[in-house]
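Single chain ahead, written as structure tokens, the form predicted alone.
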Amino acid sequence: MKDTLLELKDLTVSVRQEKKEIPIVKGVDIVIPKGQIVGLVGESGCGKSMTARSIMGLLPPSAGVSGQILWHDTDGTVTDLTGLRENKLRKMCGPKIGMIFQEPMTSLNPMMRIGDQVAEVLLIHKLVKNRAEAAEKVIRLLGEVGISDPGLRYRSYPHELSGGMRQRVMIAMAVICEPDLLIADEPTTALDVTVEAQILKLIRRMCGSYHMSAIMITHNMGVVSEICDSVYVMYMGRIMERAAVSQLFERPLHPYTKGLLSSIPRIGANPEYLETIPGNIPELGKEAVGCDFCIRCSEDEHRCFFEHPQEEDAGEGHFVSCFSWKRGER
């Protein structure tokens, strides 16, 4: 496929817990198409950050991971990332594929200055001749990505800046090698509303600069709607929903990705109330023999409990798993 940059296929990520392989990610499917932003969408613990993680082969030691994760070069060559030995993928990491970190105030160093952090990506593959040069290509992108008086932030430590500046760092941090795959991990948590959409604005912004794809990971589905052209829903390490945002938006099909859309709070709406999914995210462990989801699903049917739906087309490149999603559109 000559439009797609990285393919998931059957994607299983399992942790060892008391000497049992407990599943994280289970058998998914993603594509990431060339220049497009791709939502992976959530509660927290269902599996979204794992994902990301094994791209990078960043998962601990005791990871298991099975299926493929296919890179699609420019020259047409196809490459298995899970294949690949760690000094060969850590070439990868910074020339074609970059990433914000969840945290900014921890994924920086506190002991080292923010120009000599930035430019040690450029330095380690070797892509500038010198430090010098390295130092002029990091001021020149700390200005573009709005940090005021880059000269002066470059020899500044990582506690001097606001966390809006930090986290400005790390995308500059990710996009000096001017990658082609971005993965931007819940990238504006505890930023203010303000400092969010500046920091979603610049990473769209960037990535049409720098012609890059990118793969944002977010609970948040107001971010979905402002940066991602399609989306995945997942939910206990399952695809449950997948779409165009604009279809995801108008059309959801699945309960889970209802309840998400319906948990917003609008304007207009009674403060006093806010609406929730039931239940709760059951343990690592615990598997159920049915859906995932029908112990706290509404629109359930007996067979959810007893067997896993695959998934569906619902037209125009909408898919879901699903047995009750029809029932919905009547």
Contents of the next structure:
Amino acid sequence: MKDTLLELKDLTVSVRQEKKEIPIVKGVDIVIPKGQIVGLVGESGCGKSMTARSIMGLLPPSAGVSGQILWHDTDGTVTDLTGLRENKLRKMCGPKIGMIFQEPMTSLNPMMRIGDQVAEVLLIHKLVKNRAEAAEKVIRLLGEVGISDPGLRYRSYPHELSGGMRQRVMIAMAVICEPDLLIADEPTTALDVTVEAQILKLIRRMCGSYHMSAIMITHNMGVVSEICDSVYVMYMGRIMERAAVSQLFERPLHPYTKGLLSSIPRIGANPEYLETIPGNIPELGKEAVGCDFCIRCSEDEHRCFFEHPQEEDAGEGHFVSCFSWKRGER
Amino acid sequence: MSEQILLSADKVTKSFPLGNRKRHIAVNNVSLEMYRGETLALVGESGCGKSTLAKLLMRLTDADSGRVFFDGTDISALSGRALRPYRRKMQMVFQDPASSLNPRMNIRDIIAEPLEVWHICKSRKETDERVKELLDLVELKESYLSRFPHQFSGGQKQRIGIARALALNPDLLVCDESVSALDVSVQAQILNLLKRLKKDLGLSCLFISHDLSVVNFIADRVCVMRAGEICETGDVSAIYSSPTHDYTKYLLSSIPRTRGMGNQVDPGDGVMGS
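One more: the block was the form predicted alone; return the form predicted together with the partner chain.
Shown next: the complete complex, the earlier chain at its head.
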């Protein structure tokens, strides 16, 4: 495909624990088109972070990856990132792929001035000639991400900044090399609503002005609806449903997606009790024979327990892995 | 709802030293009233003083000035032994379920601890009965009794925390960001549980949260806090349909909404000063 940036094909990640291989991500296919923001949603432990980390090779040493991660470069070459040696992959991380981590408190170096931390990326990848040029670039970007008085803030340490400000520094660090892909792993989970709204707006603007694609990992459906173009719903390491954002919110097909959407308390609707998904997420490593969701599903039928549902086309770019989605259509 | 006042604060102020001879005023001259049987929500951004205010109301910290009344008694004047009976009537559920349970105690011991401290039950058998009753109340299985906290999911741990808080039949339950660390589907379960308990047990609940949609679901009345002061108080429906204070409007406009749910208001790119 011409306008694809990144393609995950049958990606499987497993972690070795007590001599057992526990699959975390089970055959995931994701396509990131150029210039689009793709959301990856699911509850904690569903493997969304592991999927994203596998792209940058940031998995723990005990993890094994199979499948393909295909990077479509601007000059038309296609590289499989899983087969890349570490030093080659390092050259991609930064200039080609940027990542924003969840906790801005712990992912910045507390002993280093924030300006120097952002400039470090430029210096390591030799994108500037000297420190002065790097500093100039950093200060301009710090201003762009909404840090007031960037010349002065360049010399601040992380502890002198608020959570929202630190997250802005993280964003600056991720985009300073003008990467093609931005991976944002729960970028606003630790932040207040007001700051969240500002940060989301900023990410959206940055993607627009640098022609970036982005993967937005979150468990917040509101965030997805606000910022993403398309969305993948993940459960127990598998993609349950994928669609354009407007499609998914207007016509959720998978019982899991419906459950997720109806368990959000909404302003305006005042039910006596919220709808919930019964049960809990099963423990890792306990592999179901049939559909992973069947034990919590409200629309389960006999074969759900014995067969894996294949992904079916529901029209208009909407795909769902469920036997009973047609029945559930309203 | 009865109009009997359970808890009230009269012009309480609390400040913390900043080091350079200045003080940060965390709670500034706040007065509020809470009725018996209602759920009152405190909302605001982090650092606005909502947790400090809750601690002042429970007398976990002492106020610089002002008074706190619980059930008509000025508890800010009491100390030590005189305060103890009131401790029993106020219990708290914390934000992080993982760090608020002792990892080396099993579930039975965790829930039984307040009962044993207060010598509520006469025998071990009676304690066990009460613990089972509490587990049943929070919809956990009896077979979990001998398990340890790490064997539970976040939602289950939060249920254990709630069971422990309810062990002493408190009048007031303070939930400090109790559902913020949970996933949406689990969050919905816990919110339903809290709402049901409030109804069944006639609990009054002080619910601290930054999530306005959660507050909308669970609260009867809302106090909006900003920079140590309460800027708006009112019934949930009034606050959400016709907010009068600019800050409340700003907070409401910042909520990310799922599509088709009301119009978008631009939150602006600026940073709110404190």
